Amino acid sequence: MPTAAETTFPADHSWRKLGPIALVVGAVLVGAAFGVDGSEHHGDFYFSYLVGWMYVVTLALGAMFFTLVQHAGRAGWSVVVRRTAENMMATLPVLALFFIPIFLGRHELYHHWMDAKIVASDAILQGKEAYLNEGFWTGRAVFYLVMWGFLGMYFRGRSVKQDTMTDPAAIEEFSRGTERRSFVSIAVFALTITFAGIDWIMTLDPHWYSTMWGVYLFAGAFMSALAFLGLIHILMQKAGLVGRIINDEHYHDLGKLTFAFTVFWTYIAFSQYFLIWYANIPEETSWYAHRMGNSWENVGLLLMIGHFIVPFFFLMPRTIKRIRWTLALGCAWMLVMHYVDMQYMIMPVHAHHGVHLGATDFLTWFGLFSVFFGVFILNAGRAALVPLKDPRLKESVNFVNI
């Protein structure tokens, strides 16, 4: 079983600075990316702001979604990686404060519907107007927050708390209430994130539709997320963290997941180009259209290469999975890879001339990811870095691959 100095995070650790200050860059960074936008309604700022907002909020549901799915399952052998994971999605009630340039900017990023001159003009949008619109668009936004900080606070708490008890029966029964509370808990993740991908990223051309959207930001969440955990617990042993308790075991099947989940996006994103390539009806090639021109078709390309045919190879060895510096490698393109489909996603709508990476893209991502990191690492330092109570650590601790 792990040692106590294995499971503490080091009250002198030098990783505890990191996470004030880190929220401090974090601050100033995005403050930065605000004041180097000189346009008069600072639309480079919102666009640039949404890109990196939903990158680190879909690190954070990733990481609920392995959560939640690893008590559905009773796994046994995450056990030591999941605390991780809590810590990560319990970042969610900060990420939704800084919702709030998106909220102020929501005119800037989705005047196409939220402008009442351009609504009166178009049919199209006229019929969508149920559903698209600013008071009901602003009522799902602070419930998908609310639920998302809910879930990832109260997960995290239960295990944390579990963590004090001491009968072994009561445990039990904690984890098995655990367990069943997470059935529900996918199925309102499920929902939410899939309506929010549409509110937030697919309403930005509100003409266009794809019923496939929310399993497509799905698939690029928890391959993010799963790249995330592998690349943080080989910075986190290296910095004399969680001691031998996460091993080769571990890490080859974190490489796997991301992998697999790797394949499952390359799956979701081409589904969903073929079968609008197939049809062929104008109204659902137009997203395509303004990607396949204007240097974009480059990011297309990019990311067919580096997002599918790069890491299939280079992740499917099973000793780049097992080796530390060859899986952090893959974990970490892949997370730069995540960047660049959320760019691929948001961007094209804005910068219709072509692709443009400024100062305002590398602020706000570097500042909204150190936010981000620093929640984390400040949650890390308030529990074991791994569920000390958990009924299946010793199944974990001892884990081998077959």
Given for the second form:
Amino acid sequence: MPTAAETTFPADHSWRKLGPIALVVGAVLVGAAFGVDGSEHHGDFYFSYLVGWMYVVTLALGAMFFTLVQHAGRAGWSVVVRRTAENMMATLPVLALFFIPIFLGRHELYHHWMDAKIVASDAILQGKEAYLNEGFWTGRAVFYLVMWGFLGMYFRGRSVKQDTMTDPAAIEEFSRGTERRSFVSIAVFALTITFAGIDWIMTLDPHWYSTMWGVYLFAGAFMSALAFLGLIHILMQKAGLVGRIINDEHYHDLGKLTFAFTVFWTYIAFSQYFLIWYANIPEETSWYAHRMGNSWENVGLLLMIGHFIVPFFFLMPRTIKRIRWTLALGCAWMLVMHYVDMQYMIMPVHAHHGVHLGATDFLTWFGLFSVFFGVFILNAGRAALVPLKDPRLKESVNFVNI
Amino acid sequence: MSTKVYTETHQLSDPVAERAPLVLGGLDFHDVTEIVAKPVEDKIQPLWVLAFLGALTLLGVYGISVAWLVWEGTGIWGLNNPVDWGWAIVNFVFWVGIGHAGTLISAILFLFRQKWRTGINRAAEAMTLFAVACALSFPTIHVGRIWLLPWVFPIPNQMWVWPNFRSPLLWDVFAVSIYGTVSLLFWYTGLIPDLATMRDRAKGKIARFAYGFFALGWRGSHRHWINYESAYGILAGLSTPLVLSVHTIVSFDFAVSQIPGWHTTIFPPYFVAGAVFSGFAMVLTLMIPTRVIFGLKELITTRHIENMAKIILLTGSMVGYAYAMEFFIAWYSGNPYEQFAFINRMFGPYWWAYATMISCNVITPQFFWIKKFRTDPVIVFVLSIFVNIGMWFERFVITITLSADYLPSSWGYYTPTIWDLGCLIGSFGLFFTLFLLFVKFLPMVAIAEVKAVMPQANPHWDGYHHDDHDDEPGNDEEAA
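Okay, that one was the form predicted alone. Can I see the form predicted together with the partner chain too?
Let us now look at the entire complex, which starts with that chain.
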């Protein structure tokens, strides 16, 4: 069983300072992004901000899905890495506050359907008004954010509460209770991420539609969370945290899952593209048409190669997933690719004239990631680094890959 | 030797710290072999003969239907214009879907280290192969002029006539046949150690020769096992994408078109979820009676049934999600044709088919939220039949979307003929004939694999009273 030194975040550990620093630096960087942005109505800023915010939110949501699925599937292997996922998802209440700039910039982001003048001259948008109207859109956003914040805090809270329990029978019953609660939560997660994806990204182009959209967003979200879990554990261990509890076996499994969901993302992305390409219906092809010119085609190619071909061959061998630095490289690469994917989904609506990665893009991305990371570290500092009393902890520590 | 006898009550109480036992009744390795070998080695039972005759009769119905079809042509079905695709495609997709559970259990659950799969994987995989055989028969007879079937393969010829490589129907040929081949290899690889067991136990010369021939000289040596394990792992890795790709390609048959109600991007994963859904339903329909009749209740336990019911709940909910998403986007798209297709599904002349589909596929699995239902084999059995019916109707609902196309003057209604019915019922004859032969001649539970997940397989198992290892700490833990 893990020792106390392995499971605690030492009070004097240098990473503890990182939390508040990252949080402040993040907020400053976001402010700086707003400051340096000289575009009309701050269009560049809002779109870059949406990319960065969706990036960190999908990371947290992926971690939430990871946690819920481990409970629902009674997983044993993952107990030692679950607390980190819980710390990731517990950033959601703070990330929800960072939705405010998107709310403020909504007329810039979603002007295609929020602008009454445009809607008045567009029969299709008039048909969608029951769904696409400011009030309902805002209400839904509040609903998603509250649900996510609640689920993130609730399941982390339960896990932390279990740490303090002593009666073995009560601990077992508590685990069963968490498991029971996870099923409905997965359903809530599936519906909220789907409609959030539709509301915040798909409606950027309000004429376009794809039934696959929610699945596509989910695939990227879960993949990115797995990659982050792999990378952050390697970094934590390098910094002397969690000792040797997490070993090659856990990394191997995280690597396998990252690999699998890289392929799953490709499967979904390809199916969506392929069906739209094949049927060639103008209402649907418009989305890809915007992304096939003005240098966006290069980003599409980059995704094909970088989000699929490279990791497919790189992450496939067993050895790669069991050596720290190679796995870290693979995970870091996928985290960058997830950003490229976010850019590809969101930015062509704004930057029709071509890719332009400017200071606002980097500042918002780093800023929001920094906020996410800061809150993540603060969360990590508030409880043990692994679920101490989880009945399957022993199994997780001892498990061996086949 | 003291063997802890696990009970069903203990198993279903969801123990958390220690894993719930997968084999009940305190069996040892030898007992497992005996239990599984018994149905094969026993004299043929009257019940089996009766069932077999019934299945053969249905197969005869299929034979007659197909013979008449080949003689007369596809006009004997209820096909019309605009419904050019009738029950043949419905039955094809229905059977291919059922053929998904076996390989999912064997490959994906293997990669996810789901040890409970060992109780059911053999029979589920066999079922997969038979379902794929049934599935393949439908496109074969649907071409009408069966003697021209080789034309579906890209065979070099002096006329330079090739099949259309852009047609998803051609991809189907490749996808389903590759899936069938790999599934067969996978199933056979897993069978080899058990075939050797049957060979070693066989009393008759013919049986010993037949099992021995297919056991490929298996002696159970260390080296054999190493090769076996790596072959199994590789085949699992290869089969995993195939489980997804087959029904993806089948969904392309519909989704690459521009027909409202067919062309929708969620079709690939939605079809895969539906296939797994229907496949598990069929596994349950077959295994719940089988485990009782052949005395396998200690190997295929209520817990196994519960787990499968959970997968049905999960995949059924995914299917429900896809239905909902299609509806929402049809409305959201603002496309009047798309909207009409879905409203017509729900309220049009086929409302009854749609209602059957929704109640069987979306409502039925929701009963499995309740543990009492999941763990009652009778209820699970009944609900699994509803799912089977619902999934047939799903494909029917999708196919007859054709009946109301862009041109109202050419709208039609599909009325099946007796030959449509003959082919559908007859295909069940083929399926059950093969399945009954399987349960009679092959071990229907993977003996070697079940043994590997029993506590006795752990060298530190506390049932082994080694003199000096007895008090070793942690000797009761399960290997990973």
